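The data below hold one chain only, encoded as structure tokens and taken in the form predicted on its own.
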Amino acid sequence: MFRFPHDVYVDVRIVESHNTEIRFKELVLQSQKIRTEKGALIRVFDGTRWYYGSTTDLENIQASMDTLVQMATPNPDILNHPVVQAFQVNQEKMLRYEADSVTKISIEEKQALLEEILAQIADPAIVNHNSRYVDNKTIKSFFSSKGAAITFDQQTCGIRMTLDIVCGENKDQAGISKGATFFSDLGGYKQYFQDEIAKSIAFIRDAEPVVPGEYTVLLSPEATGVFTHESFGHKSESDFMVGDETMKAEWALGKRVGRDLLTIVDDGTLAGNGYTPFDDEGTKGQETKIISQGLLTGRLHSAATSVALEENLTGNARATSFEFEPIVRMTTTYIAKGTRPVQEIMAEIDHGIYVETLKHGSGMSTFTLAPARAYKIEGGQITTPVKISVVTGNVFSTLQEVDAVSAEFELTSFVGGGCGKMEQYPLPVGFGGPYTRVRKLKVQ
């Protein structure tokens, strides 16, 4: 397909992205947008320096490549460079969403589904609401001078709404989002949106300020997922460790960081927002156990970081679009499920907090979670809703405090957000897990 030179390494990543967005303000249609974007990123490596170029002129990728190659210094020994040797040579076509592509659904059908869900909003406590339907279908192709030739697709769709709720003197904003892989799945979430609306109204009406302090906290699968992503997932991205001896010492493989019940996994092969069957360097996606039974056992890698730290590739070099070079990013990250029923775990909490949904989270060595809905746990039962600004803790200390994970398990998908790192935002990621009990967290 391309004329690759012999004295430098070259790869080409071609991305074709189809996006739909339908916006409503209350029950009034504001906009419909269908956008198709095509582009490519070309990378050239001469063993000393990388040269990058992006283009939307797909007919002239070869010319763009030739221009970059002229900037590089010829290196007859390039195939023996450790990073070049690390690159996989996969040759595969994997179009799993071709038959059920969201691009085959009419915009009228997509709008009708959103209107049907909006028709459920009838409570006078909701004084204003905005909503949108979004979907994305992406086809990626990857070719390299080593012989890689890959084509695969990714797909997501979903609905997100923002509600302004007023209950007497109490008022707040609630966000509800649900994502899916196939459009046909979204029709099954009508009851989900109805239930979430009712829960949000009841919470804002009845919630009282929490008494600040240290509590035993039970995290829902959603909260577990964000906690795992923010508190621990980012620390597992190995580009933070290259050249940082302090970080490498803190992150020494084999170190005990939790109890035997704690296993944390990143897996790009799982369907959903984080589905990455091949990363943006052509590495095949896989399951990577970052923590296994309480011990640090892995990190997430690009080819460059795997060579620098002398560890195996994991398939985690990702970019938000063809305009960016790949960097180390998570795919779908979660705590593995346990064996105990959540009701049994909760029954052991005499005085604690249950975090059901979150507004957002952030963190590295110290993390913070901002709950949307949280409740007291008293005598092993969920009772009064409580307003909480943040739940916070030190990452490694908190991992040691995880003392129970449930047999119930859920991976969650959302639309309208994503993971940010450096200038690349938003990147679709998946997360979730079991109900997770943390013996001690600061609640404010």
Second form
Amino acid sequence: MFRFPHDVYVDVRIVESHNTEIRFKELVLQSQKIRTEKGALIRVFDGTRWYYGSTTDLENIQASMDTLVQMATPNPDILNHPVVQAFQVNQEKMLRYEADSVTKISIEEKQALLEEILAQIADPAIVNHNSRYVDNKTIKSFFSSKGAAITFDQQTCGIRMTLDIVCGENKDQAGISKGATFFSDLGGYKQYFQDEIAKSIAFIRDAEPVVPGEYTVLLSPEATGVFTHESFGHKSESDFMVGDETMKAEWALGKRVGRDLLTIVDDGTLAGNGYTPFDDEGTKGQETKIISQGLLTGRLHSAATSVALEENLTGNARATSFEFEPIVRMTTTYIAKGTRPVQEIMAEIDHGIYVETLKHGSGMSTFTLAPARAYKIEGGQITTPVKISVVTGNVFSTLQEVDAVSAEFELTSFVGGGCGKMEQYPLPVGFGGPYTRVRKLKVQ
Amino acid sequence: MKRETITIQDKETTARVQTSQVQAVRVKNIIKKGVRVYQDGKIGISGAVGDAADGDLLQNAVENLSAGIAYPYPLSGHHMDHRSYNDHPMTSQELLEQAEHILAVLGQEYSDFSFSEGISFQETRIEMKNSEGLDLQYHDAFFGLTLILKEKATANLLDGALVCQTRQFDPDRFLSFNRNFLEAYRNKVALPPGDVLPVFTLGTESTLGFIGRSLNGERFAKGSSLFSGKLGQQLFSERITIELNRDPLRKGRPFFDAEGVVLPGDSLPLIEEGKLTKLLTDKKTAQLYQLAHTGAATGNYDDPPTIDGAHGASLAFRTDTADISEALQGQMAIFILMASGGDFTADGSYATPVQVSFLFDGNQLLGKLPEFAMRSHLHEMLGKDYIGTFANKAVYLGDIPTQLQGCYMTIMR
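To test you: the structure above is the form predicted on its own. What is the structure of the form predicted together with the partner chain?
Full complex below, order starting with the chain above.
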């Protein structure tokens, strides 16, 4: 297919992305868009430096490749370079979504579903709302000068709405989102939207300012997912660790970072936003236990970081689009479920906070969670809704504060947003987990 | 049938940096095209990434008319404005030479740090034309440097950043400032005493983001904005003026909105001397709610225009105070470099952790402070606790003018 040169390593990732977006403002159609994007990222490695080129001119990938090769220095021994040796040579076609492709559903049917859900919005407290149906079907093909030849597909669809809610003097925006892999699943979420709308109105009507302080915090599966992603997930991305002896010592495999009940997993094989059967340098996706029973047991890798840290590939080299090179990213990351019912865990909290939904989170030395809906826990019961700007904790110590995880478990799925890392945003990721109790977090 | 086309071309060369060395070079050349057609009060749109044939795009846009999306507003027209803000773009070779020079100096003089991320040169060309005589062209090019700072002795993911965005890169000035910055970084100092301290932020995006949502004309009219019912009322300190600003010299963005509207002088005040005078409106919002049209349409190249206000990227504070030292009257202040993850609640309460900050005397950074958190309320930050908005002379970020904004905040150690 391509004329790969002999004295450098080359791979080509071709991405064909089919997107639908239907937008409504209240009950009036604002846009109806079907967009197909095709592009490619070419990587050339001479053993010293990488050269990347992104192009939308798919007819001339060979010419783009030849131009990049000119920039590199020929290296007859390139195949013996440890990073090149680490690259897997998979040859596989894995098209899972051909039969139930969102591209086979008419735009009228998609619009009708959204209109059906919008017809439920009747509460006068909702003074305005903007909604959209979106779907994405992506087919990726990957070829390398080592002989890899992979084609696979990914698919998501979903509905997102933003509601302006006014209850007397109390007013705010509420966002509600639900994603799925198959269009047929979305029809089952009408009640979900109705319930979320009712909860959002009640929250905005009744929420009072929180008294800042340290609290025991119970996180919902959604909040657990963001907490896991931000508090620890980014720390497990090993590109932060390459060439950094302090980080390597701090996060040495085998170190105890949490209690026995804590297990954290990243798994690219799970369907949903983080589904990555092959990463963007051709490595097969897999389940990676990052923390097992409180002990650090793994981290996430690209080929380069796996060689630098002398660990196995994990299939976590991902790019947000064909415009970018792959870097180490999470796929679907979650805390494994426990054995105790959430009601039992909550009953032990005399004075705490329940975080149900989130606006955003971030993860540096201090991680942050900005709640959308949060409530007081008093005497083991959820009581008054509270307005909170931010919940924070220290990434080095907070995992030790996780002292209960529930038997109830959910992987959440949504559309809109995603994970940002430096210039690459948004990358679809999956997350979720059990209800998680953190003994001590700062709440403001 | 009326026609409108939007063409965006982005060219980029980036040196990817890992542990203070150029690890990769990335080149990019992406074209995006959008076509809008208007007929009988309806709009049809199509778009493509790549150099798609104009005839195909036009046909798709005409077909999209059948969706029945209303757009009964007059098109902008009879206006030609071609602007280029950088006629001397850097070559890829020059970029790599600059990147390697900067990294060599930093690596040699500051071996207790490592530097990662990217140094790039990005060139953008945006054209918007229509059958009514609109012909707008914006061309610009920037040298951009973002080097994530990592102190080798810490186990943090990152400890700060060196940042520069500029049309003409001055490596001597960049290195001169960042030598002082890194020396200040090495000098660890304690927070000044007191629970309420003067705090200066570089950039005002967080505050303007919250204000932008409240200035959205649609939300204002529907009663869901914090500012609903307050047109003409005093919201903030009399020193504060917030404007819709499309001056590329200030913003590094196109001078027209998604409906091809060009503001006279490229700016329009919305909050004047603390008083709410106008809202963010596109043509539709202005007509629907009988508000002044302020040219605040946004949208992707292949989307119908819609009202801006989801973020504050097109808003700006006017500089209102000249001398920070004079405003501080000898008091030591906090200079915030990185405060990530905080937010406003719906009623304007604000809290955030501060990851990287410095002791600041009004002129220069004196030493690095420990992590802390801070809180306040929008009306206090821009009211009784407001110190001023100043032209940034303390930190070199390139030749695009930036500001420092000061206010008193409650500090939580």
